[in-house]
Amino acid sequence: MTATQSRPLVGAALNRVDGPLKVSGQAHYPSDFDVPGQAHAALVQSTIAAGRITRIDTSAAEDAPGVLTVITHLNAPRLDRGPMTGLGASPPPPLQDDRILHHGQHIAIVVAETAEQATDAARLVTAEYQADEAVLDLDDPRAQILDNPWGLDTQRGDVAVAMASAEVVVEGTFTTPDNTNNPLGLFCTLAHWDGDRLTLHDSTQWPSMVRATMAQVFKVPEDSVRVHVPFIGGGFGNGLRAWPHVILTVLAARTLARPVKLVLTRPQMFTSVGHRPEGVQHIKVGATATGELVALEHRSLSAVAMEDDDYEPLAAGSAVAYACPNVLTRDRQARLNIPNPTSMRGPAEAQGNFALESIIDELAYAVGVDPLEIRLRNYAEINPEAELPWSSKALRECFEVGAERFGWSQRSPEPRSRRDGDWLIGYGVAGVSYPWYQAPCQARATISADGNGYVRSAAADLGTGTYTVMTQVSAESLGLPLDRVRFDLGDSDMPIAPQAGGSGLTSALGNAVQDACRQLLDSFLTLVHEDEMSPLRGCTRADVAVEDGRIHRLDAPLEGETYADILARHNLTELTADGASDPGKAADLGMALAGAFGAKFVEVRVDADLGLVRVTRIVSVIDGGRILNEKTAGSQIVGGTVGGIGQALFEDTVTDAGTGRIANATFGDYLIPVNGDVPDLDVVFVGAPDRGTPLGTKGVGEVGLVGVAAAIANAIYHATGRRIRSLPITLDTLL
């Protein structure tokens, strides 16, 4: 058996165990780092978006007050690129030629001895260029097109034939801007050498890819670099890839030989970590007259850089959201002279869910069928692609708890038939399916000499709740009370672990976590398994439980001792065991591994003359799976929603045509929801554990977001009958 506590603590609402950290101004990101000696660095960035540098001036720069070094493509060595992952490689390292393949590139690094002088002598270098005609638009026939760059696309049945044949058939173009991700800290690295060891502070989801990515850029064993990051300040994506900028730090520190900092400004985090691709969709679909599926054909063209591998299937999720027999899904990318797009929060499912359930929502209208109703009548049982169960799947009870809820039944069905005033009423729905993701991952469990219990690995936390969710799992696994057991993360000496995102760091973290400390469990036993003077002699996990640090026999609750007796009748200050999780092991299951799913019920309130949008009320109902903190995973489904009326309503990051050039890179300029733009929102968990997992969670993070856009879109088509397949959804679109 494993350990056991009077009072489960997985499951429990608990309060942030680093809460009282950040209240008081004790939770250190990486720009709060300094070190003795240091120097601070400023970017130069390109003023043109595709062609060469013919020349740059850096003289200016290095005579001004403070300045150490500035470095160019003329003076930096040759760097090799990053590692392959599981989202692709890295960006290529800055600085190996004169090219120019977006605006905002970085073409210098200068290092002074404080921020400011470095600030002001990168104004001092000066560029020259050959200019080309950029690549901007999608649609500009000299893109380069990328077809079915992941191998995801796919068919099934005949989807020309089963389309000629059906009765009703609904089509339409849809397009997603850029977005940005703009997290609310500025990303830094500070980077120091010591020899060939090389220590970083940055701003990543993903140290131990850091680490990885800077031992092969810069030819070092992996274990003599060591990343830190115990908070991060946001990120919803950008902390996914090893960046230009962080190359250039530790560059600029190697060159100087000591510690070199570089802070990011708000502008340079629009071209320097990042964004949402922007992406163009067509999606058709045929139906029977009473709604049911026979067709669906889905193709999107999206962004990718010159020189990038972004991953981002918009269409993909389309081949298993609904029970369809004959279905075609495509994706495409052209390549443009943008800054590298990124993971943002719901990468792909979160454009190609507003296509779909926009379409889906035309269809239901077009039949005369309930929204509501039109989905529930092509729920996919099982995974329609792969034809297995589903690990779990609780979509439908989402749509029931969220109708009952939201008051569904209250919605009049004719477009436009409900008004209060100068404001249209409209209610939407959107249905959500997440995809499962998973990676290996490791972590380390140690009990010391007074029975504490102090559990870590390399992940990071990116404000989500892991600190207190791994704290709740370790210390539940290892019977001891919350306040016994440390959880550690943000350290890449640490057992190695996976990216915070893609919704699967709880999962494989979790299941590491609790595999550790079954592990340790395990050690304990074997000390004592021919002990004499123990209780426990002989006894297997299967035997025992544990409460309050006490093994106890389960046949015999009284005979048993507590981890501190053990070590100290050994002669040990503390007992340490590691444990793993293997995702590759589930698929031996029989079934279909499922993400989170949901279902997402919106009102809205439009100025029949205005065309203000104002969202008034928005209901989430989530199959998460296991849910190890409610508090904490609530919270998720809050912020991604807030992300997801931001998309909807407010986010474009807008390009200037002529030049490249980002014309909107500042919180001034680009537009995200404010307090008065949210509305109280209603969040419920649905669902049982999942039995794909060992711990039966399903993450939550992405969840949140994807399918509020749609909903508003819907809502918004009921409100004012007028049917948006653009976003954002701006008030001269509903003019």
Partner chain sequence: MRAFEYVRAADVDAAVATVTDDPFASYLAGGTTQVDLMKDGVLAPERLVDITRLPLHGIEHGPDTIHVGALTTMEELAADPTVVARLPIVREALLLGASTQLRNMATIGGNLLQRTRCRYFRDPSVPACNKRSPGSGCAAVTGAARMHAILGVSDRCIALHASDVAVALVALNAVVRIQGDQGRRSVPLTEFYLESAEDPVAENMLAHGELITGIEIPLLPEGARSGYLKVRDRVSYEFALVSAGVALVIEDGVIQDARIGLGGVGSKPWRARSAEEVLIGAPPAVETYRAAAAAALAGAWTVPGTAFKVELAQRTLVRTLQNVTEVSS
Contents of the next structure:
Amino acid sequence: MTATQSRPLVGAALNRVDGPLKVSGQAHYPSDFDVPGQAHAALVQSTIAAGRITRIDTSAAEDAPGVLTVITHLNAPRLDRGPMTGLGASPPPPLQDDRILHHGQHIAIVVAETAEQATDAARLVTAEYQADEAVLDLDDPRAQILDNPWGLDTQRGDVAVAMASAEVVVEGTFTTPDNTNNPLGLFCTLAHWDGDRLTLHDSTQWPSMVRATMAQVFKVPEDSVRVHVPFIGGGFGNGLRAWPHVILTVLAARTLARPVKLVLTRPQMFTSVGHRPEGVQHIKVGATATGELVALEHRSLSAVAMEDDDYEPLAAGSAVAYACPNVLTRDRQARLNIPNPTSMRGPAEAQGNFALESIIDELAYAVGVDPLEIRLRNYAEINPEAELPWSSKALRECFEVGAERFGWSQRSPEPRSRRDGDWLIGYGVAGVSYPWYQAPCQARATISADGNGYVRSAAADLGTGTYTVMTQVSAESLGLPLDRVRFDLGDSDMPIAPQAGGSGLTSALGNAVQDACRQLLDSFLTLVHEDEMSPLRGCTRADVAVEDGRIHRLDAPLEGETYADILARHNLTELTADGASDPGKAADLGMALAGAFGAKFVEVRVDADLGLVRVTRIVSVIDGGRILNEKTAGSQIVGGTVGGIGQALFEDTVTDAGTGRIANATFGDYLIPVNGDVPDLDVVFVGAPDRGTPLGTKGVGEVGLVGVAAAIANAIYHATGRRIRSLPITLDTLL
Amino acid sequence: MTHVPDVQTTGAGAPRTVSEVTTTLTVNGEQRTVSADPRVTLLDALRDRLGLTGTKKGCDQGACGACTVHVDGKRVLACLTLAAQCEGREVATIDGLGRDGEPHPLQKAFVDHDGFQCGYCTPGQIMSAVALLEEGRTRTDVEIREFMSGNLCRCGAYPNIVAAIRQVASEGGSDARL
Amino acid sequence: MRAFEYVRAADVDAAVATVTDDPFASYLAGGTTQVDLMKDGVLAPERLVDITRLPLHGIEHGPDTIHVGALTTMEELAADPTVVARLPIVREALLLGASTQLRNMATIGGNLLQRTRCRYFRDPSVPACNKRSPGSGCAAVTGAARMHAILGVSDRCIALHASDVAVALVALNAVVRIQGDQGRRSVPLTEFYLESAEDPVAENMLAHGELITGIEIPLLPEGARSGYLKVRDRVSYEFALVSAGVALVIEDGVIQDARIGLGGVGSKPWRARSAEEVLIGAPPAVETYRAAAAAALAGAWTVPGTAFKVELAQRTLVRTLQNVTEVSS
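Having gone through the form predicted on its own, I am curious about the other one (the form predicted in complex with the partner chain); can you provide its structure?
Full assembly next; the chain just shown is listed first.
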């Protein structure tokens, strides 16, 4: 089947379909919903990081005006832990005992008639503790170490022998701090029980997971839980888990038999919904005198909570980034008394790439080879770990196109060799090989009596453009103009979808949507297969095309009829079909499934005396496979790049020694880039549709962030001659 | 404004002396009345009492700009303004932006330039940008960036926001009124 | 259970009387500090007296001085033509001091009285804060102290006064007009603020109930050069790591008068008189500026998190002096 359009829909730089709602304040985020009779909740959090609650006094809170209930570990029911997910275990359920595992742990939920009353009353809950000495530092010898927690450690060749024979060896220790995702939208849960049926409005990137978790924790069937999230005010990973505050809100609503709404505060967004964990990496490369890599060794240690999971293999990506015959990667985690980390845009890669692309830069200077040239000299033409060709890879083109657009050839080789008044000017480059990820997905497509299409899946759109690109894919697949197709998501009653995360949703969902639309066309053709009245009788999908809602025979384009005609003649109000996608396996496909690739070229200015760093230009060239919408995909790269500027220069969640309290849990103290920090950003897409997936797409939600920190650090080195191996690079480190 | 002194409110616990405040203000051209605890902010009054959820809460601490609205024609932060202070004031929010069913030129430009992603900061960005045009601070990109820096966008749409404002400004958008 | 009441003052006298008579009453102006700290649970007034409609708005222009009503907003003051022409140091400090939204809300009187941004002060769950609960200690001294003060501090408290414009105003010898139930008085801004080294609680010499009604800002002489430089991580919308406001009168190749204010370093907006003494009578030259900067920071008291500020503040002051005198390194 081919769907033809006067203009191609997929790929076009179309405006977002949800744009008019978002610019008029009419897009409804979870906190914008209210349910009649709802009560409001506020959380009480621990003020120690480790120990036990010896006494908790809720009487004053219970006596406060408007208070309906206060739930603590003393009166909370025992709850099961949620299910295993594709990202690891569910968080442990809250209020199950008197133990404190991190500062800011929820120790009570207060519910009152109004939000102000709940907040006031929460301040009246007092707790006494028996405090233990908290384990807060990665190098604390008491910290339990998890070795190879994901089974992703790699070893090929003989690194020790190769390193010993290398003509040049460069090594360094790199540190990256805790970062906090900080989506602008405060996370909200609004829970409403009707008997055993639970309706939730929840700030989640994964409605299907929240449904499964609530069903298991509260022992109700999955199909009696419905999770809504038509819009979410960003997530960047915060919405990938069903966090304890969600369970507490649902519990409070069940206890009171009333709807309960909880909106986290900004400080709680630092402690309650995950963060990028701090890490320390040691990386060592051996090379020939001309910069050919002979050995690479990358070891990492990152932080994780005492009794929870987080996926953060910092070093694993280094195994496939370069054509190096001898490679060893080792990832470990240390259990600390900290709020649990979680994926944050570009998890693991954002940190691991900083170390790898910095050390490659150091190697370039050590052997006197241009930093761009050394990357091309060690280019991994095939996946060196799988020893299979990539399903797509245009990283070389990324480097070449980027160098041209940036003017890399104007670079002066020596560090600290360009100056404009007080400003030192430097250029830096970094490459990115983002890992492939995709999970199974389902979608459903309907054509109604008027011939219009309605396609849906229980996915979430974080602002990535999912509504828009799936409308495009649906329209193209169904042969309908855009304004006759509606794509909907954000409702767990829709067909199950994986998380909006891991840069995996666009391919998973796009393929499922395309499949559903094809199945739907098949259903139409099946309907008319024996239909004497139909000019399409006997046709299969290969025999037809659809244009503007009219199916016609390829061999006789005048022979055809519309979806609406068929439904009318068969007395049907609609026809629906389901579709699914399941990612292929590399071994079956005979190729290594590739994620996106990218090259980042950065110009910085550094004030020679004051240490001020200003990013003045960034060129991003991205191989994202087939791009479904140049505009929304471009925005993903722009946005990721801004996040990368934050990681490089500003973002640092500081934990108080001893108490484990986060010292800067506000937007005034935890700095993210503002408008003034960001120059115009040049974004270009190169490459071809990926061969490993029917739609040819590769996710671009995270590749834009990764590499920015290294490219900025490399540019700062070029500008100043100072190699900074610790993020963020603040002016005091450059004085 | 009328004070309602010494109202006995009986909650689950002890009675409490509360002086609720009744505030009459104009919101998007309509006269509205709010009776609430005087500590209720303009932001919470708009969202929770008046059903105008277009204005967003991003920090509730005056540090992100998501709650930007206009009071008597000036852009301010609704999260640090008490509703009671707005007695007799003219409040304009994203919910009322545009005229005669037509979007404000900035709303259209934000869509055309993809000046948002998740859209959560967008009402504040647009209300800030409308004021920026009236302030005349759109002569250069540097100026736009500086005077839009009080509106955080975590999705990182800044360059597209600047492009949208630049376009409207270049088309005489400073004359574009609410 | 405590009461809470909001009242709108009818006139200045009534406002002063109401707050003076009620130890749990506070004034409410722009709200950018007051409302924020009430939400944090740091301030819990039982009565807020809204003064925003009192006739304390506007700027009167005298020949040598401007009189700024206390309720004039930061944005209004920055836009005043005399400020633009004669007090660039004030205008720059105002525009760099906050976002436009905050400048439209914050009054100049309120700005002078803004409370520290110290997160240990602003988080009541932290037990040790001598400013919030006298005698409890100072968590910041051993905590995350990058945004803290190094002048006029001690191990009792290192909270920073984060105002930008106050730095310019102390440099300009501005005078605060105050009204209390005992009458009116005027106090030089340099004497208005108190250092926290001894007493972290008392931040200024206002008695409870006293109200700032206005500020007198002496104009700089024609030909004076002034400027304000704010150094911070972000390009915009951030408190200063350090800042410097300078005003110089140079005649015949000699600095005749010098006024130096430093921000981001003091428990109060810092007037660096020791630096002024080095400058006055000397020719404008980088070596002089360096000596002045060293003098300004001579009394710094640092913790590991703030140690970098000693060097950064000196370099910032030198750069600011270079900028206004166009002297290159």
